[in-house]
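To begin, one chain is listed below as structure tokens, in the form predicted on its own.
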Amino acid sequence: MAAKFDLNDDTVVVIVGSGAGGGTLGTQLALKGINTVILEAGKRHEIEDFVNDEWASFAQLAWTDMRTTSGSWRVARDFPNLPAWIVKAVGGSTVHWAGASLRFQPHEFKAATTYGRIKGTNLADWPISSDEMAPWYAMAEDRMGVTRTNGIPGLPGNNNYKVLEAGAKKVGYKEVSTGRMAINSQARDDRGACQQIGFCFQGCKSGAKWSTLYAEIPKGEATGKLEVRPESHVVRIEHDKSGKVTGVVYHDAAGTIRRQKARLVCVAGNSIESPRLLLNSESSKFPDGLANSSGQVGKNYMRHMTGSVYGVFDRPVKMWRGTTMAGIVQDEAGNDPKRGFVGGYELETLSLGLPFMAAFLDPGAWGREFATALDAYANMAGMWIVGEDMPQEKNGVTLDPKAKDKYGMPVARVHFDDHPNDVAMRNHAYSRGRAIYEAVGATRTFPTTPYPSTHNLGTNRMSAKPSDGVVNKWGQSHDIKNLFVSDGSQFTTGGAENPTLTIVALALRQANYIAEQLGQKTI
């Protein structure tokens, strides 16, 4: 039975956000016997509420609150108020994610050491290593039921995968499979196997895909130690005279202002909302926002080097059938500067439905080239490119000087410029993606530009020295001992891999640390 805690109970841990970081952390703390409250800005939609329709699902789940953008990235022109496609609901973006679950490579934790000084970047090494993360990765893979780990078979390949695999092998790639996916290939953890419905981004109607909404949070609630409050939008974190965090102020579903006291606060609102909350929590003691003595809150925003490539064939592919992203080529994921850039990238199957394909192909376009592309939709195969982008101090989240949300708080302004390394990597990936499809007879190939990112990283990064970042190796603020960051904003660098597995592994590790520190009464 889910708990219900008093607003004045200052013994609870308060977590802001219920996604991969917050939902996992809240559940794990509850399992360890710690009273925990998760405040989630969005509604709670259960599996039966999901809609297998792209636009209707987007309207139901997406975070469409006002934001503003600047910078040379294409998103600022095409989607100026939607810099990120994330979920505003219990479960966060684990409702919308595709399920790809890959570990960082060892060198990616030591990017500054590995890549050296690169002009225009703010590269730093993570204060943790792959060896230190290995047991937490193993725990996360078991918890999430990641295929090709723990004896779990891989998912079957759909037509989109078969085209990718055949082309990749023809051009000489070897590391090609349906990937490591947190989607059940066989019944596990009281959830059935993937039914190949194809609407992975719209919330998994079968529950085969891991999400904190139904795979984690109910287990936490069953302990009687976890309360999840939907439609609870946190606007400020409060502190006492000594600077110690004392609780949060939030608006409930009716818009009423509430104040939840806390023993400690963990921020897990994604890499745009988390720094925004810290910056909006400024005070006379912390005039530049909480945890910001380094000036690094909101800086070093990364969104991964992304793009997509589609191939048109003379026969139907029907790429929309089956698991969306169960297909990966990993041969380009390593670091090989001879290619003209540092870091690497993955090529992963992708299928957008016809409505989103039309929106993302070339927003606002029409004419023969656009129309003939859509005419060939049934004969298309698609892949997504995801690679390591470079942290740059100028890229980041600030408070918009004019725009306010419905609660009167300044909205996030997201600035992003590609680094030359990102551009070189993207162009290389486009050429390799086209080569894969041309090798198996594509009559036409076309790359599409990056669309609003789901992989928002950095902005509250981990650092060994307080002057270089926002949190230490445990995600604990350098400045305030009882303030933590528990989402992808703590990433020091982005790696080439989809980030969710690492976010979950860090949350499990952080829960262990918080439990130890609370037991020792050090926080």
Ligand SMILES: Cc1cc2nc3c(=O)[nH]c(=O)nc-3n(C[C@H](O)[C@H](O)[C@H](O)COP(=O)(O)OP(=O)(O)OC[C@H]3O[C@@H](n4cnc5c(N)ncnc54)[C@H](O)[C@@H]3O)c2cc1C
Contents of the next structure:
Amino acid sequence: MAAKFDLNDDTVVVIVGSGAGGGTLGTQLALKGINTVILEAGKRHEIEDFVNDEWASFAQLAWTDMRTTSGSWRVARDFPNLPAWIVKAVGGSTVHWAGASLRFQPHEFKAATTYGRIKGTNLADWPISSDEMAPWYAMAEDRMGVTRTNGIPGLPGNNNYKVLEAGAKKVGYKEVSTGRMAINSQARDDRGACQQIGFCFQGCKSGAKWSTLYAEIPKGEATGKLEVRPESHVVRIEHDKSGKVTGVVYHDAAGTIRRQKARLVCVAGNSIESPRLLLNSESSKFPDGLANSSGQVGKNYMRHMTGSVYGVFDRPVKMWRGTTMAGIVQDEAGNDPKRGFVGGYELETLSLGLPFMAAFLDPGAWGREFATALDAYANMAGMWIVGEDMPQEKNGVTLDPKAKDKYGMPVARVHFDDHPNDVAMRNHAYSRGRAIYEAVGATRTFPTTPYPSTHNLGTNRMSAKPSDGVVNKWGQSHDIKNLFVSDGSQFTTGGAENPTLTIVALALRQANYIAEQLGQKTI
Ligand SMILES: Cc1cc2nc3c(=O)[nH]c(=O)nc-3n(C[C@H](O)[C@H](O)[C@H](O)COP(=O)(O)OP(=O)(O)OC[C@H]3O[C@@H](n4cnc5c(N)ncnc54)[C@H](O)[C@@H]3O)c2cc1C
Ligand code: SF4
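Form predicted on its own done, so how does the form predicted in complex with this ligand look?
What follows is the whole complex; the chain from before opens it.
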């Protein structure tokens, strides 16, 4: 039976957000016997509610509350109020996600040391090493049922993958496979095997894809220690005279203001809402926002170096059939500065349905070039490029000076400029992506501009020294002992890999730390 806690119960751990970080942390704390309340701004949709229709699904699941943008990135021009593609629902963005689950490479935890001083960046080393992370990665892979780990076979390759694989091998790449995916290739964990339905971004109707919505949270609720409160939008974290946090203020489904007391608060609203909440919680004691004595809350926003390449062939590919991310080329993932940039990138198959393709292939485009590309949709193959982008202090989330949400709180303004390293890496990736498709007979290729950000990272970063970041190696605020950050905003740097496995591993590790500290009464 799911728990129900009193608003005045100040013994509970309160988590803001139920996605990869918050949903995993809440479940793990409950499994350890700790009373936990997750407050989630979005609704709770179950598997049977998902719709296999791109725009209808987006309207159902995505965070469409207003945000504003600035900076030279093209997203600010094409989608000025949609800087990021994030879910507002129980399960967070693990409802939309594709399932690619890769570990960071060891050097990526030590980016400042490995890459050296690079003008315009705010590079730092993570205060954690790859060796320290290894057992937590192993636990996350087991928990999420990641293919090619724990004896779980890889997924079969669809046509989109077969085109990628053939082209990649022709240009000499070796590390080509259907990847490590948190999608069941065989029945596991009371969930069935992937049916290759092909709507992974729309919420997986078979439940084969791991999501905190149905693979974690119900296990936490079954302990009687976890309550998930949907449609509960947190607007402020409160503290006492000593600076310790005491609870949160939120609006419930009816818009009524509620106050949930707490022993400890964990912020897991994704890298745009988490810093916004800390900044909006300013007080006379903390005039620059909570956990912000370093001035780093909201700074160093990373979104991964991304872009896509589509190739048109003279025969049908039907890339939309089967898993959306069906395979990967990893030969470019290492750090080889001879290419003209530091860090590396992955090439991963991607398929968009025709409605999204029309919106994202070249936003705002019209005319023959664009129309004939859409005419050739059935003959297209697609890949996404994802690589390490540079943390820059000027890139980040601030409170918009004018725009307010329906609760009267300033909305997030997201500023982003590419660093020259990001641009050099993207151009390299575009040319390699085109070469792959041209090697197997593409008649046209389309390097495609980045979409609203799906990987949002770094705005409450971990640091060894309190003056360099917001949280310590456990995600615990340097300034306030009982305030934690539990999502992708903790990332010190982004690595080349899709981030969710690392977010989940960090949440499992943080749950252990919180349980220990509560047990020893040190928090
Ligand atoms: C289309 C798509 C495909 C993706 N594919 C992959 C992939 O293949 N591999 C990979 O590693 N990653 C992928 N990602 C990224 C991945 O989903 C995210 O990195 C991950 O879910 C982030 O976890 P999080 O805990 O930081 O935030 P989220 O999972 O986004 O959860 C945040 C939650 O907090 C809630 N919230 C925010 N503010 C408040 C508030 N004030 N009060 C209450 N609740 C609040 C939100 O509603 C949301 O539910 C993909 C993302 C998208 C959109
Ligand atoms: S392809 Fe597999 S993982 Fe994707 S939606 Fe279909 S069943 Fe789920």
